[in-house]
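Only one chain is included here, represented as structure tokens and corresponding to the form predicted alone.
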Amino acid sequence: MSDEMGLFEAMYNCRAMRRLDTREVPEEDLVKLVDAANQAPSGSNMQGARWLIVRDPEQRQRLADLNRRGVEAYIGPQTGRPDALPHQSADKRARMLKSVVWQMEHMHELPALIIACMEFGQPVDAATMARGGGSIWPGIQNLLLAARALGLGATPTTLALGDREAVAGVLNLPDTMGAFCLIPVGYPLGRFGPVTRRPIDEVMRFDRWS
């Protein structure tokens, strides 16, 4: 697909994609996902963002166990998870229950595993975490964007990077660096169609909330 896909086509047409093909995505357009991500705006304009591309299948297996530690905790029947919600029906959040259970069993197998980091030139904590989100998560932003222009399939997760400390071994991080996301990357199995949100007279206000 065209890499010139209009900015808000792409914005209303980019769905999850969690179930990924494993053929090879070809270097160049990884490096073009980490470039449009590199020119997210960042606090103080420290552009502190790092950015791993794993394609080694030994640490795609290490990344993979990682999640599925992770994944069978938040699928948990203690976790508290809901069965539904207002705008998502019992239906869907089962399909996207399978699709999250189909990455954790396929991960280790997919071509590539984008890791979103921060430097942040101390020691990180969960204090130091916390204030890093902002930087991060716009280059995320960029980068899923730019994988729906190039019809690549990608999604974050979290799940995978619960234990600090076991992710910055397989990835070898410094401890002035932090894991915030991982995102699979691929050619989709699925199509990509229009995202289902609230609507906006839900979620927006002028001036003051009523």
Contents of the next structure:
Number of protein chains: 2
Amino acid sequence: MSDEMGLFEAMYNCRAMRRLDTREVPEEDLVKLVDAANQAPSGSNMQGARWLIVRDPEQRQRLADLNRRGVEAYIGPQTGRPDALPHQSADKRARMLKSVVWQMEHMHELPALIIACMEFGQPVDAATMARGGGSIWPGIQNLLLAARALGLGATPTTLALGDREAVAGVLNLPDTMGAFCLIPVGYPLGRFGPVTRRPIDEVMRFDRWS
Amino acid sequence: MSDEMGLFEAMYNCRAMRRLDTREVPEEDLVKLVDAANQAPSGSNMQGARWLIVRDPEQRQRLADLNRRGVEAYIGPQTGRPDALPHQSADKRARMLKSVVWQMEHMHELPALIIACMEFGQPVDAATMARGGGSIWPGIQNLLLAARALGLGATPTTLALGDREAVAGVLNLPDTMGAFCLIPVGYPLGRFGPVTRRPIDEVMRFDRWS
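Now show the form predicted in complex with another copy of the chain, given that the preceding structure was the form predicted alone.
First the chain shown before, then all remaining chains and molecules of the complex.
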């Protein structure tokens, strides 16, 4: 695999790509994403992460409907308030919200929606879900990096999954499984490029915070 | 960066390395780890992740003491029960527990302890922490992969951080910051190698779970 993309190159150029082409993605590549996700560590090595690749058009439509409800609830209170998402410039915020709306309008057409779930081995409630984050998000990050290396856009959203019962109904999840995020995957319409982040001096200290 | 480690090579060979040498790690490399972590995505691009690199001997001793308390509480109920961690073979479980105990005994001597924190912009409680996972663990995974590429061992543990007030006291965290995990970093005493995970057929489905 010596001709594969370098690790740091993938990490530093993994922009959130929400605008995706409707063109189909080879199943082999979708499975590569999940296989990469499956290599990530988990608490006590429990390996509870589970992955659904949704391509069936009716299933995508159902998930797109759930996402629309979540996005409208998220966007509603923000668009009217000039102080919403204050950590970002007005310009950047507006662009992010536009791309979230684009994703909402087109989600049913996107080639694959990958759902990151966790099998807890016991009935899931909010407290269970709260404990699961450290065992599912490392795998999601592996998946995003793998997508970048394969030239695929992939940006997770949790907005579709707020109604846990409705999600479990659409995906036939047993009551021991919870869904953490939905990741639309496809060929990007825009260009990849470097991410912009806070300078390291703002986010790092030695020995103690203050 | 064409001579850097490939993305998939790093992901598939990123074993949990708990036994580490006491040899110092160049500051430049520790900063590279945090810089890689800082590139990861976060919910609504809030970029609340914060990173502490602890090298001061007294600070490491304090964290090692907190970790010992957490490990003893974790290990205590498991060692006596043959059905503990049932997802793993008895042999594998015994090896993992031995390495957790090794880490406990040696934590104060390890060259650097990196603490992954989140700045929430409001006082932290358990509910706040539960919401933060998706914005901190992708960065932690970037850090682990970067460590692998630099030949460093790094395995996160949450056992040191159960007593939130004590941790905040040691690290001088404001009440708006929470600590999610502690990652000892150093040159591994063992050898890197491929991870072993459940077969993909067990963890992946198309369209619906059942």
